[in-house]
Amino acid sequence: MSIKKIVLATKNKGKVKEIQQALKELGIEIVEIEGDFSPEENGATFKENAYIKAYEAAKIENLPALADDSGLEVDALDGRPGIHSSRYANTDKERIQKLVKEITESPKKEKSARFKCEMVLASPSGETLYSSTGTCEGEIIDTPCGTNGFGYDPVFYIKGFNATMAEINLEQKNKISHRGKALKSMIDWLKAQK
């Protein structure tokens, strides 16, 4: 089963850019979803939410659709914000402020955290063609640093780089990030289908 076109089940321009760059080597045409796209993410896990988005986009465009659901799990907050990462507050800035405030007020003082990503490729009939997982370990810092990336990237510090996710370039990010790891597994599977 050779896949020539994939619709990306997201309106997030940062995700589109990351995924397009990673998939360009395969010669698969990437289609962005048209119009309003905001399926109700009522799954209990990242994988369930990724499937909901992928299947909805696949039905709309009648093409295989790729979706991810990802978020930040902070140990001091017992894994929150988790699947609610993008709905934790209204803007990236407010999400970061709320996160740092809650960690500061937590009786647990550890700053360890991870980004987690579940990626699903679904067919228009609802079949999961492939799914993959990626994680990236780091810690939360109090003051945002860097202008690259989006979301929680400016406060997600990666020891091996001595930098936040927002201070490294997109090529480096795609190699080490949760989404980059899940996407690498997806790309390996897509290559095997050719």
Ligand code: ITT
Given for the second form:
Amino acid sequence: MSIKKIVLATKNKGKVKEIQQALKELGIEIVEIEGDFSPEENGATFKENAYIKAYEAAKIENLPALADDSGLEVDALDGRPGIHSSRYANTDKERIQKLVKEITESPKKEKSARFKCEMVLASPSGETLYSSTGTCEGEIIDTPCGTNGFGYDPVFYIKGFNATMAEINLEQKNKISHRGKALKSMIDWLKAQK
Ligand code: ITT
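Cool, the form predicted on its own is there; where's the form predicted together with inosine 5'-triphosphate (ITT)?
Then the entire complex follows, led off by the chain already shown.
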């Protein structure tokens, strides 16, 4: 099966940038979904929510659709915000403030955390063509640093870079991030279909 065009099942501009950058080597046309797109993410896992988004976009556009469901799991918060990372508060700034406050108030003092990403490529008939996953380990710091990326990136510190995820550039983030790792596997699968 040769895939010539894929629609991205996301309205998150940060994700769109990272996914487009990673997929450009493939020579597949990548299009964004137009208009309102907010399917109810009522799955119990990242993977279920990724499938819900991918299938919905694939049906709307009648194209294979790629969805990313991701989030941050913080050990001091027993894995929260997890699949609720987007709904944790209204803006990136408020999400970060709430996260730092909750960790400070937590009896557990672990700073360790990880980003997780589940990616699903679904067909308009609802078939999962391929799915992949990625994890990125780090630590949550109290003071936001950096302006790149999106979401919790300014407080997600990566030891190997001695920097936050918001202080490294797009190419570097794609090499090490949860999304970048899930994309690598997706790219290998797409290449094998040609
Ligand atoms: P779509 O559902 O439209 O894709 P969303 O932002 O609502 O967009 P999710 O439901 O997957 O996406 O929620 C993921 C949230 O987890 C996201 O809004 C960020 O707050 C956080 N997150 C995921 N990946 C991240 C990253 O690479 N850097 C920082 N924060 C990230």
